[in-house]
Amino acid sequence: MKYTEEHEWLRIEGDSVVVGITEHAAEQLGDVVFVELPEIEAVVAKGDEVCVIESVKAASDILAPVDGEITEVNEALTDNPGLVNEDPQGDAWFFKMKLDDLSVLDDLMTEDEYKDFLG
């Protein structure tokens, strides 16, 4: 797994990553409420808003951590939000993006690093 600065972390599965939010992030949102999922088939930049998610403490944005095409969501989320906050580095992943070239992910951290980034 690879981890961004914006607390999201992307699991590689051929040539698409899986994208979620970290442990962490969901500690610091607390309970979510809503989610906001992207259209399938959007293109999208790194850093371009594409889910919005609102806990009871706040609202923030997910933003695309590379560039690529988004393939799929996660509909579970829209239905049960609240899995953010019960597995948010498994079942409550939030879109997965087909990738033109998989060394972009070579830029992000690794467990590790991301560990020594929380402090």
The other form holds:
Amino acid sequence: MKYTEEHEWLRIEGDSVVVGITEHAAEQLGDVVFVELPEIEAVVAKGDEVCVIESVKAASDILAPVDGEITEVNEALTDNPGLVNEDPQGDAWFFKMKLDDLSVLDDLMTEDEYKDFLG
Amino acid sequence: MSDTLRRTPLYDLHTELGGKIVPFAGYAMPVQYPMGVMGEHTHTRSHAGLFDVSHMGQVILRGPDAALALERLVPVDVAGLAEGRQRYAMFTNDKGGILDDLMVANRGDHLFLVVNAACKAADIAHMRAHLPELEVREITDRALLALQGPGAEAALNALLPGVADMRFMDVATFDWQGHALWVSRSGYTGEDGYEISVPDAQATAFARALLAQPDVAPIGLGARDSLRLEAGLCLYGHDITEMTSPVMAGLQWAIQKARRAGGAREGGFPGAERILQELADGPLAIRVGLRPEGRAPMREGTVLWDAPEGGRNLGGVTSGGFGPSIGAPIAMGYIPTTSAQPGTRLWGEVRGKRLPVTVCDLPFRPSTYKR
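Since we've got the form predicted on its own here, give me the form predicted together with its partner chain too.
Zooming out: every chain and molecule, the one shown earlier first.
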């Protein structure tokens, strides 16, 4: 698993990554009531807003953690946004993306580094 | 957290209970506790929620004919308010806009007002300037708590026997361990419940005594907002402002007969000309309920259109979010009266996309006041 400073996790599967938000992020957001997922086959650049996630309190974005193409989205979140609070690091993955260059993942944090980052 | 934020007497209790503290109207206030906004909301609807609203202004007005004097600033029948009763009111400006909304209680030899935290300094200056014959005293040594929900009556009656006999909008003084608590049967959630003014020194002990009751949990500002939104209640600075009149806001029920055309004390408040004219002819725009058809919340500032593309910009959302007891997004906003028929379909622009939304009656959830 790799982590970003925007509190996303990335699980590597072959030439793709599965992306979700960390437990810490889910806790900070509070009860999630709406998720808008990206379009499949969308080509995105690192830092692009790819998902909208709204809690009872506020709206926020999920940014593309790296460059790549969206290959799959987790439709279960559309019907059950609360899954993000129940299982943020498991069933509540947001999207899968295919990367041209897996080496960009080396720049991201390991689990220990992310824990240090949270302090 | 900034050192300049003021703290209520319950601040230490909030942090002890795990409250997440945020700045609100110059105060450090709990936005939520570990239960979370959704849980706190539903707990209040099913059991009882305890809110710290000590940031709000508590003001005593005293003097000869204080009620008649206050009528110079509000379009409300204050003189006809019986002793031991409370009424909703608003300060209006010369253009008929709303300077603040408030509660006024007749406590015998004085009036007791509760005003919004963000407006209290301006409200007090306004009253001192326009009611020079009255003593305007801000109460700065009392906390204000709200206990709301179906379990509120039993929980409060256990500590203050007799509150169960109060009706909605009654006010009375009760003794608790030798201290006078000023109680009203009212609130800001649509639920039955009470608001209780407690001396600062007793506030934490009294809050703990309430929290020790089986049904009572602490509730933060997050759930306070979603509860009042479902109840269709206005938030000052958002749903009502200096630009909105009481009639536009759908608050004409708060303007009693005595202050209307043909009434015993017709007009005589700031903006009377416009407000009486709107009562007669209807306002050009009104506050409506809005139900987004999808799951995406339409927050404050969402622009409303009369067509999925092109068309006219009709107005905007003034409060919006998710209604935990509705299980769907809900919102309120202003649109022209001609487009305000319940069932009218509009489009709200969310992140560049126009999403369908239906005009509906308010409130989203009927109130459960003990009338």
